[in-house]
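Given next, in structure tokens, is a single chain: the form predicted on its own.
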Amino acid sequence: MSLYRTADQIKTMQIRGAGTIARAAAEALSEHAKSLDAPDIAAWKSEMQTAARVLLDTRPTAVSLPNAIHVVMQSMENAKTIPEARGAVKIAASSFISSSRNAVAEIGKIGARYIRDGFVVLTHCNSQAALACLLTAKEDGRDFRVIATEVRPWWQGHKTIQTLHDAGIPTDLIVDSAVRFFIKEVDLVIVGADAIAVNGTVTNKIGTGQIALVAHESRVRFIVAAESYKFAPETIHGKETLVEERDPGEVLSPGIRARLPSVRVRNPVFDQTPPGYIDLILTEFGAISPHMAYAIMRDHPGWQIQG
């Protein structure tokens, strides 16, 4: 698959999920490097930088994307020849993809320990890290039930319930707005993350903040499962995480909107959950308080964008 096709699939939500996007971008850069030709190493690096910008421009919120691109692009900085640079990019991309998958597996092991027999666990969207916690708990022999939201307008909850069904985990699908009604049945909430700021604020799929508020009011533990490359080091310098708004046509068809000219459709993809509503963040390096987000950025900088 060409890099430009990958970029288009990320932008149009054919490739989605922060971890999946990051791995797809790393793989696309590796494949692009393999086929890219240029008269000299300087021109080759310039062309690779252009390709990286194409990928960076696809989704503005999920920090996993720029972190993955940074890891791959940084690997070629000291290369003196095109073959050397190609080899460095291939190794870096492969290492990132492998480490990303290993991180999800490790988070699954950690998260499974919080799921007890008889629990009802609520999850939102289609987080691979959150699902890893549920799937590992099932593999460990725990007997529990899941409540999954449908997640409009892209219905990511349908992918989640398919995964849970295939694993033999009893699951209830609910509309997003029914969380408050069902929270009385819930023992634990586990969600993923698209970006985590230095102060522990979590940016995740729209609706996450409301679920966190309801859980907080109901004294239900709220846990975020997130690989370390979802931490946003640029927030140390005051940069805010942008919240992407997508085409209103994903919510209401153009034909209906044409009949309602005074109606504006808003379609934010993410919202932000303050650290006060989060009990734990699970990373591949262990479970931390949201207020320890800086420690992840400081102690595990391998993914991170500098400056």
Second form
There are 6 protein chains.
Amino acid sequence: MSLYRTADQIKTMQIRGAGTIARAAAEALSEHAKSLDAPDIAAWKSEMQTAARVLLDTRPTAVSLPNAIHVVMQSMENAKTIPEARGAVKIAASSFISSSRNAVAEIGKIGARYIRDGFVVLTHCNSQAALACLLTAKEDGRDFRVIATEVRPWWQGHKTIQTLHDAGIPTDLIVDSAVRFFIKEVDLVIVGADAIAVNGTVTNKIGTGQIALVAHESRVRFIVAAESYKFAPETIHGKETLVEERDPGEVLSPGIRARLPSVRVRNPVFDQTPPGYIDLILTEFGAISPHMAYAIMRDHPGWQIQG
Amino acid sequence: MSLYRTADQIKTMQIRGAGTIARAAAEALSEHAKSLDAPDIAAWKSEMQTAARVLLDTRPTAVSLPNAIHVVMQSMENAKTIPEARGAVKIAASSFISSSRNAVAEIGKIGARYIRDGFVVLTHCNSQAALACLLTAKEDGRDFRVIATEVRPWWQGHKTIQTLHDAGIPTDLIVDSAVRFFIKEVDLVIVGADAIAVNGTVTNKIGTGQIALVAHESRVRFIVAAESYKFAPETIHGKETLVEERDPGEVLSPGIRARLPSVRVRNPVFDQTPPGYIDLILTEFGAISPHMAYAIMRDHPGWQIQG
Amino acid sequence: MSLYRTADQIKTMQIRGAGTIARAAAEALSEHAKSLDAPDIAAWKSEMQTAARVLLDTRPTAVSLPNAIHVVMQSMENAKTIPEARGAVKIAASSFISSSRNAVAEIGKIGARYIRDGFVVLTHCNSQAALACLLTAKEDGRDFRVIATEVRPWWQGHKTIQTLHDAGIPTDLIVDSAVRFFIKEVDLVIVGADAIAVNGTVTNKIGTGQIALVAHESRVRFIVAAESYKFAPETIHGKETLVEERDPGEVLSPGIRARLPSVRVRNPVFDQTPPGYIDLILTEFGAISPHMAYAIMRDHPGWQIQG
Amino acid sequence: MSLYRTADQIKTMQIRGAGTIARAAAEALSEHAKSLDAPDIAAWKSEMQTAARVLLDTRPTAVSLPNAIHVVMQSMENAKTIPEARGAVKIAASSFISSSRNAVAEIGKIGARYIRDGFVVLTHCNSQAALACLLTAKEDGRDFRVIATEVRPWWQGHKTIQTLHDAGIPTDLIVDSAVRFFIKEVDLVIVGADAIAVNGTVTNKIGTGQIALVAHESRVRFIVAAESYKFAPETIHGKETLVEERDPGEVLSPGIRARLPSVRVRNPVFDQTPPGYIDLILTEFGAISPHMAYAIMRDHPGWQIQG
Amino acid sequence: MSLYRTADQIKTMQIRGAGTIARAAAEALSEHAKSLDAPDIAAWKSEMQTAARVLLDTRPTAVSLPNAIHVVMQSMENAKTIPEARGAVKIAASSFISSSRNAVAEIGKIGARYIRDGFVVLTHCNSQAALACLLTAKEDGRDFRVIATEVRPWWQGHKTIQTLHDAGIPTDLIVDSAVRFFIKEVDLVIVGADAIAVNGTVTNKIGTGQIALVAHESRVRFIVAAESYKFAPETIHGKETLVEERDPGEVLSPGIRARLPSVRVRNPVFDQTPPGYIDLILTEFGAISPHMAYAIMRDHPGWQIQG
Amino acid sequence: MSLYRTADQIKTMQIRGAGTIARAAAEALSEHAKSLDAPDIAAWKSEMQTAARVLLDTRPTAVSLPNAIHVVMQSMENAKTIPEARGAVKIAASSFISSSRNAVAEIGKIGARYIRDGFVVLTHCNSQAALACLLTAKEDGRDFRVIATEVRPWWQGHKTIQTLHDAGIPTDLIVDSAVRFFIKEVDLVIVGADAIAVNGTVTNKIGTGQIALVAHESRVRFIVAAESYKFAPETIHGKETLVEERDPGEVLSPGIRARLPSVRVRNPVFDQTPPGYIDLILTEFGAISPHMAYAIMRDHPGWQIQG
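Can you switch from the form predicted on its own and show the form predicted together with a further copy of the same chain instead?
Now the full complex is given, and it begins with the chain already shown.
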């Protein structure tokens, strides 16, 4: 699959989820490098930069995308020849992909320990890291139930219940509005993250902030599962995470919109959860307080250069 | 339309909204009385009781339904002949219907005064009393904008944006999950009610409690528009308002459900908002603190007998 | 039993519990009237006043005591002869006692409706009105569990678990400090009251305010069961309910105290719960918002004269 | 005293308090090593492991116990002969004991500075580190008063008031339930800790969480005094601190329990205080925000291996 | 003094304070009636209406002004002759003035009971009703201290400290910003009110809402002293209390303003305190929960007609 | 200007603002060193110590003063001759001054990024670091409005509006009491700091804590701009930041004070804001969570020695 097709699939959300996007971008760069030719190494690098930019411009919010691209692109920096650069990109991409997968697995192991027999765990959207916690807990023999939301407008909840069903985990599906109704039954909320700011603010799927508030009101634990490349070191320097607003057509059909010209659809994809509503962030390096986000950024400096 | 058909349409939500249901039930009893015959007045009354029971059993939560039926049925109590009873039922039903319509209009006038030029007002679901406030404010020349939610699973928000569009009120449509994202733009939330308990707890469309919490977190005013027959005097005696759970098919198609046997859909239609999150309840008798719900019940004793 | 002995037993807490004290005082006045003689009706009344004062001085906090005495004493006001006065006192006392018992029974019926199958209900101290809710729910066939606290320093919790055991209600006993540990299991807290102020502040057994705060933090319902003679109308006029501090010997033995002269024991018997932490107050006239306490005082004016 | 006797005394709480337990275990291992013999070093080490396991199994919650045992056991790892191992264990044990004592003294110095003339300081249970703050403040000439709780079911408050009395610090003793009643008089709360999780959650004597909540409600400072070996690095990896439930006989006598078969005693020894209610944690390395617990764990890696 | 001069003095705040304004307006109408002549009673009444309008237009917020004018104007309604009308106005004005003074005195008696020996009471602005509580407590022999704010921009605090000094009450003066710094020393806050809405929202001097929030954060009691003519029954019908913005010259001198054209002064005179931050409202009819404001409006219907 | 004159100007607040004071002190020491002579290097150093002490004693709260003095004084430690010491002091002072200025500029760049087009930003007092954010945002072309408080008793707000006016930033001036009235219009609060404790507590101009609370109540972001020498490492060791109380004459004229002997003026210059109300602290090393204050202290150890 060409890099441009990958970019398009990211843009149209055929490829989605912060980790999946990051790995697809790394893979696309690696593939692109394989076939790309150019008169000299400088020209080659410049074409790679152009390609990287195409990927970068697909989605503005999830920080895993620039983090992945950065890691891959940085690898070719000192290459003197095209084959050397190609090799470096290939290694960097495959190393990012495998360490990203390992991170999810590691988080799954840590998160599974918070799920006890008899628990009810609520999740929102379709986070691989959050699901890893649930699936690992099931593999570890834990007996629990999940409540999953629908997740308008993209119905990611339907993917989630499919995964949980396949793993044999009993699951309740509810509309997004019903979280406060059911929260008294819930022992633990686990969600993923698209970007984590220096002060622990978590940007994640629209609705997450509301759920965190509801959990806080009823003193229910709220845990975020996030690989370290979800941390956004540029927030140290004041660059805030932008929230993408997508096409109104995802929410309301063109037909109805045409009939109702004074109605505007607003379709933000993410929202922000303050650190005060988060008990723990689970990373592949362990569980931390959300207020310690800066420590992850500083101790794992690979991601910090673009700040 | 026969009473049984009305009952069926209420049950299947073709007829919906607490006030509309109440008026439809009053109308159905009146029509039923018109054509009903029986050997004697006792038998006639007994048949009417049976018919009333059919209507009562359609929906368990909205208190306007039993309140309306009670008012109509009580009117025939002292009737000695069938024609006398028919007449009484007819008068009581039409009086209930008109006073119900007046109540909505009166609330509209009161509520409109809380909407100032430049305001952004958020509403949830499709409450006639809440819409009356918006429409009256528009008629009064106020210049404001509305944010309306989709309202899964029944998409009542689509009805709401149609009404607002027809009235020329600029409106934003958002998914139910996005309320916390937009709340900083909002000056006022207005919603309706299906039942109000003696301590001011408001039962309304699923999602309302979440919105009230979000408004409270950001110190945004939250107002409930509710005709007096939404107050549930039986809560004085400890009978709590039950929350109806409806068919899973409203949330997830039978096809998907068949494929995912370990997934259960939970579909509560309403939730509960505590009085501490409500600034005002608007009734046709004026605005009150939610904590004064008991005063409305006591001062307007028509509804209190079934307690 | 002489009035002086009753007074002594109230003072030493052999007779305890706000309702029991009130009824014992009414009974003691009635008995006292029976045997009391005097040269004339004025002298007789004056002796009764002295006797009433003895009872009044036994405990300073629970408002049921002055309310009961007031009702009984007021009855003899217009009596012209000693026999007439005796008769009036007897009737008033027995009427107070029976209406007090009825009030407890009525509250039991209302409160029982809030207890659903599967519930865990927490109670503190040994309130007859609160227990009536539990016992009635059991009689009504409800299947639930109770968590009871020890209630230092007087171990009233031991009386409570005896009563619950006798009724066949499964019960957990915990130390007073453990309420926050178990609150996530709790669906409902029900306690009694010694005095209720005009703004809904509830004075009850030491520890109640802490439990209410804990319930509020976890969004667990908190209900107060209180007969109408627990309302303190003198708070309308600014007279606050005093909290009795009792003998240090109830908390620490004289032996240890003698050894530790720089240690002072402080032993307040009651504390105060603000209305914001209370969902409902159950009276024999129905459930109300705590903020409506004034309405009970005004609508049931029997208790208001001593303000 | 044999290691088995120490283990027994820890189990039965004759030896109690997280620091005391830790030092007793280190001492017991050192003594055990002195007399223990075996055919060869491998067998000797294996016997030591068995002995360590006996100590470890005595109490499940306080993390100082495994931390101490870990430090002592790790010292013998590279020993080639039994005498060498014995020597290493002896040095490690005595070094742990003295650095533990120094930690308490150091915390005392830091904590004393937060106590000003005229202050009222509330403490709960019988923490050596918390008491060190009070005793040092007294030695520094500060003039203040303490409020101490009883601490059911083990009455550790009685030990505390003895210590404070001996130091000449004026002290009030109150029942555990009375904290909210007195909190308005309090300037500062200081308590100890049995285990501190990576996100700053403090596990301490049952009742601590309730007191922290009460202090938070009234904006009273809440400080935890905790030597660094109270930090539980295994929480980084998702292993949560278990709360021990002890024998019902500690709460209710066997006689009463026999008479009340439907009554169950629940006797958790600890509870958990969230970091949001804690102003500072005082360690021997200085005062920190509870959210910085991870930094202590990382900077003082001695304790981290068993994660 | 002519009615126009009174109006001018109210407008320029030479006459200020909600009660003082109300009494001055009543007096001015009475004086105006005395000297006013007209061809016939209809013309006379019409001139009086004009005069009343002049007074009404002076200040928009304090509801005591329209309430007083309404009471006086209503008295002449049925008068058939000018002398009769004059007499009615005179009686109504003097009756309003004396009952207003009595209301302040009565509130003083009630409020004084909340002030105990050793208390520190904070007040803001220069409310006669709030001061009456302090002065009465002093007369009753209570030993307490007051903290008074400066009250920018009009320095009403300087008037307050003069009054307190004259009464021999020890007083601390602080800047408006320092309330949170001193709140831990405070036992009680007492302020006045300019208008009270149906749901208990209190409109009072700018800064009051901030102080109420600060008191709430530290669990310090907050009491509002307000004569019943401060209640605004028109809020039942949705007419909100407007907050007056006054001349920038009160905040910044014309000289500086001329030099800084891009600086705008905003000078709102009042703000709003939500009922959730108010423990009690003291009226001449007794203390009530702020949520009961509607009950005062309904039970004392004199003020309700203009709704 | 002599060191003594600088000291005097700091004391009388002719020189004010934490950064300005720090730089003036460094400059004064440098100048003092230039002209100071002594028999030998030991005597010279001792005279310098005396001079440093004079500066240190001028103001007790702002930690930048001792931090600056410490840095300058430490530089001469190893000097063997007077000229060598003079040189070292000169370099250290000028290096402190320039890095202090750079810090302000760097913070300005970071903070400016948080200010978006259309924003309303509230500031209190006259912090150079906070102003740098506003001025840089303006230079970056951002279109926003500022609300500035007056800042009693020193009217620092007047300096602030002058600066903002000169930069062409539209600004509203309000009294300190009006913050809660306007907070709903505010998108962001930015203030400076005089001292930051190890747990993130910020000591700043009186009124700051109140504003932070108000912002928190309405979920408005609250940011502190603070150069790293505002962090107080001695708080690690329990030495709390003292709040200076200044002369009553700053608040009330001697004339009025003489007339009102029972009135006492209390004039604290600073107050404390807890970390829970602060979203971010901006330092020259980037934005951090307030809970990470310890990390700044540890990573930038220059300031830590005097703890």
